[in-house]
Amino acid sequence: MRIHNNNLNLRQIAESGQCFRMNPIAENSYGLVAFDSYIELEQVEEDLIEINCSDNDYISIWKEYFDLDYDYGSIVDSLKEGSDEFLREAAIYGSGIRILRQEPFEMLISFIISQNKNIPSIKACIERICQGYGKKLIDDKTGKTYYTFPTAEKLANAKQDDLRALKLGYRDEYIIGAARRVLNGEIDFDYLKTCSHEEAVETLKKIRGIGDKVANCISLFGLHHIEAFPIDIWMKRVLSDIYDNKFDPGRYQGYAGIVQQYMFYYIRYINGVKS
């Protein structure tokens, strides 16, 4: 399956913070796991993507899983065209990024995890966590051994000892406990994915754990409520240095989020950081 589209890069997409299980393979080749799915992509050309799957699978789960149907490229040429200047340069050099249609429940635990560690060590939790509780599969495309993300019966009956013994740090309690409220159904995530944005962050903040920012993430990355500006040390520096706090996210009202996925971006290339 090909797939053209001038603001679709899988490095930018893999290195912007969203998603913690698209991982490089070999030059310009991505292997992900997501929805318990394993899939091999390929940045062909600028333009051009090459997914191993098939028909079915591209339009059940990855046409939108890449959020295929917005049109990022009218944003990026609004800000091109725009007076702000770090905003122009971070939106034609993060131009490739896209909000992912990600899971869920996979989201709420993945950023109660993020909380105080860098990406790469975000992404060595989770695949522990998948490794430990999730369920073993074989691609039968690629022959690649993979981990699914546990669900939440399995994390909400899990040990915090045994969590403990993955190097999660004190967010064992907060990830069993999160678990428990989906799985008692206090968390509805088709609710949270249809209410207003700034309901979904007052819901997710009452789970012990999660605070402004990481529920702003989930909002953003996992409910795709677009209009999510999450503030996390990367970007209290963006609006510390460029903007002297003066920066005002409603100008971009309905998507302050892919915004802030560039500035994200294009603060940490500026800084030196690439993963």
Given for the second form:
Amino acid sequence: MRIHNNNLNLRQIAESGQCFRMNPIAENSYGLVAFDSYIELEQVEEDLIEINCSDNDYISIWKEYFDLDYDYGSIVDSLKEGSDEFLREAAIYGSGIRILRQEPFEMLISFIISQNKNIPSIKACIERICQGYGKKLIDDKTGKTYYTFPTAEKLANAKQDDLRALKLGYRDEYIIGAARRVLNGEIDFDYLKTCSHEEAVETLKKIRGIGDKVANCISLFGLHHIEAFPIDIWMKRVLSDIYDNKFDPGRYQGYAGIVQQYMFYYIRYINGVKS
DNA sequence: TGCCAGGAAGCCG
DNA sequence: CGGCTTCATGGC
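Pass me the form predicted in complex with the DNA as well; I've looked at the form predicted alone already.
Whole complex next, starting from this chain.
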């Protein structure tokens, strides 16, 4: 299955810090586990992607997953023509980033794990939790073995000592507590997708282990409230060092989360962060 | 060895 | 409310 799109770059998406299970397998190629599937993708040309999936799976799964009905090009273009120099450069540098429509529960747990960790460490923790509590599957097309992300039920019934053995640190009790709230219906992702971003954040922050930053990440990457604006250590540097704490996300009302991703990706590049 | 990582909770003033 | 400390863990 081939996709032409001017704003779809696998490397940029894989390194943008929004997803943790999309990893390089060869030059310009990536393997990705999402839902119950494993797929491999190749960046054939700057505007051409090859996915090893059927037309049916593309239409029913991956087209939405990669948010391919949304016009990122017009946002990039408007930023390129804007007066904000940093955002001009950031939008050009990250013009192939898209906000993936990932599974809410996976984002909930992943970003609880993410606190006070770097991205390679987050990925390692998530792989261990998938191997310990996910389903072991074998991909028909490649023969590769992979593990799905665990269900809420699995993690709600996990023992804290077992999770501690996966080197999740103090976050283990947060994970169990959050999974229980999903399992018993206190957290309803279908509702949180339809309600406002602000209400979703306030609801998520009631979970122990979720503060403002993690709640915004879940809202942005798991609920697709693209007006979310997560502020982590890197964004704090952008807002203070580049903007002297005078940046107003309200200027990009309705899609500030996309702007945030360009900023996050670019500031890390400027600072020479690998992966 | 100390510092940092897509932070949050507890405590104190 | 704002600032300080602590919390597991790994990498440099």
